[in-house]
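Coming up is one lone chain in structure tokens, specifically the form predicted on its own.
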Amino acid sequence: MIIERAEVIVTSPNRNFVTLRLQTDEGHVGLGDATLNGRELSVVSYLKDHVVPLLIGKDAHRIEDTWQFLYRSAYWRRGPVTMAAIGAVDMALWDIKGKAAGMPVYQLLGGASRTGLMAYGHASGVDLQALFDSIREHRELGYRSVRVQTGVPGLKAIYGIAAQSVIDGGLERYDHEPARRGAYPAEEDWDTRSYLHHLPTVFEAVRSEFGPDLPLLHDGHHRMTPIQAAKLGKSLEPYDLFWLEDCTPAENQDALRLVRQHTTTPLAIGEIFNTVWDFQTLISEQLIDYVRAASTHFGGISPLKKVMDFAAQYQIKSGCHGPTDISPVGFAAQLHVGLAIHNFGIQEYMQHGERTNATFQQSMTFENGLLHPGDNPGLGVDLDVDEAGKYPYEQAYLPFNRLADGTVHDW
């Protein structure tokens, strides 16, 4: 079965997306997702200029055949613009194998493990009336487990809050796209000796109102040095935390010792991480309990399930990265393998606005706090070109902190 072709398709629908389209002389298509929040043009060039032409003509069942070609022969290995260009190839390349056995790709890699995937949603707010009234929406729309993030008093904007925007003229949270659209990146504050403060009291405000059952998750979104770090994973034990994500910059995977030494709250890292070996201290030395990789960033579907079979001979479970720079097609590759292995731990899922799931149908359900990327061979996921063509790419940025006296800070 041999690729006869392959394109780079970008639509913006709710947000941008980069996606792989390759079809075989069987004409089988399959789908990969290659989106880079904010730098997603950079991987559009790679795949086209430098990996699209080294695909025609070759045997598309030779999947980790070419996943190690793509990643050793480009010598300059790693990074994310590389591994989410070889992971939209792994990710079309299982959906094209799947739809030609003419199974879900969770059965090639060994069958379901479950019955569905636990999945927590995003609940925010500027205060605290504001962060139930979120806690409330995300279990009425069925999660179980939600990450909390809130406002910071004396500070104007935040991470994680989710905004207001007009959209098609009305009113609506644009939590679909963290990434503001326009020529340069907004700019937020940023303050940690008020947060540290803060933050305690919020979840000690939202364990009193929805109890001790609930479990709760939070992003330190890699803010804190690693003593705040250990000091914050500390003072939040009381509230018994399912992880504290992203405590600190994770490059310095040194530091992890010490937040290790000073809490007990359980730690999830990896979500900018782009290989397995970016995780081989962190694992060996069991100094996280969840893996946050993300397939589209990792290199696909054959690293990522590589990486979390290397994690449960220390009983570190997947986290894997869901939010919305992450398209359809990614978050499928990643429902198949967290049904798959027994080292599933928890699915963030942050739903897709529907000009997306109009561009991206999909055959995943959530029902009951559960996901499940459904049984139609392949992927499970559909790509209406004529839909994505009418909405093109349009620039956008993330945003990034300033410090009080004007210091750039993580954001």
Ligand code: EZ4
Contents of the next structure:
Amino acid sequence: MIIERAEVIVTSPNRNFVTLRLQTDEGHVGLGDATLNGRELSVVSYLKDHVVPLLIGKDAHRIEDTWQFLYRSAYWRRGPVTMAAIGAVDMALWDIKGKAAGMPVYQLLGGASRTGLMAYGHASGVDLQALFDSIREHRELGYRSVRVQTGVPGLKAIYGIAAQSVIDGGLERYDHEPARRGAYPAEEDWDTRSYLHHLPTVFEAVRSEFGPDLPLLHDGHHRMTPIQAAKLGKSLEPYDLFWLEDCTPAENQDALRLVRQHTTTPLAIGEIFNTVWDFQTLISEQLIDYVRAASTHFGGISPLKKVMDFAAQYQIKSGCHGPTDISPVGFAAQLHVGLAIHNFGIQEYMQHGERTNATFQQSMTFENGLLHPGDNPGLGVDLDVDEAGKYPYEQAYLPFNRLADGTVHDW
Ligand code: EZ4
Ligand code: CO
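Could you drop in the structure for the form predicted in complex with this ligand? We only have the form predicted on its own so far.
Okay, now the whole complex, with that chain kicking things off.
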């Protein structure tokens, strides 16, 4: 089965998505997600200029060989642009293999290890009242666990509080994400001291309102030093978090060793990691509890399965990154992995907007708090190319942070 055609499709139904569409001589179509939030066109170029020409004429069944060829033959390794491009090829080839076999991808990965994947949603609010309302809304939507993010007194705008923005003249959520359309990133503010004082009071209030059973998560979004993160982990111990995510910037992995020495709050990291090797120390030294890798930014399904098998030896579980800037294709890819592996932990699920769901038809279901990728052959996602054509790319950036004295801080 030969790859005959390869196209890169950019569409912005609610936000920008980059999709690789491969077609074989036997008529099978495979989709791969190559969306890199805020840097989308760099992956389009990497694919169109450097990858697509190498794919035409290749055997579509040779997933591992194609992955290794794209990874090793470039000489320059890793990085989000390269790995998103390779990830899209990998997903598209798994999609094709599933369709050729007449099976959903999870069957090819070993079959289902559970009935569905526990999902958590993003509850947030500028203050406690808004946060409580958001937690209730999420429970009504069927979520059995939630991430908790709130405003911090004295700070105007911070990460993780669902915002609204104007699209086509109407007020609509911009796919629940903080990226903003425009030519320059929005500026937010930050003060770690205020945050460290405030956050334990938020979790205390949430626990007293909602009781001890609801699994609660929190994303530190890379903004603390190791000792600050250790202090936060310790101060949150009475509230029994499911995990504390990205407590320190991802570059310095030694930081996690220090945090680990001080707290039993479970740690999750890796949404901006690109390869299995980025997790080598964190997994083998048991410095984390959950692997946050996303199929899209991690080189696809093949390496995600490998890192999770490695993690399984240390009782470390999955917690794949599932924001709306992962397209329905990338999201489906990690649902298939999550359903198949033994060491599944939890799946982040933010939910795409209506136009996104109309552009990408999905066999996925969300029932009783559990996600399932569906049983359509392949990944179970179809891209409506005409619909996609209605929504051209729009420049959008993630925000950045400045401290009160003007210093740029991690966002
Ligand atoms: O900020 O996906 O856990 N989720 C996150 C996300 C990231 C965005 C960046 O594109 O941290 O909201
Ligand atoms: Co995160």
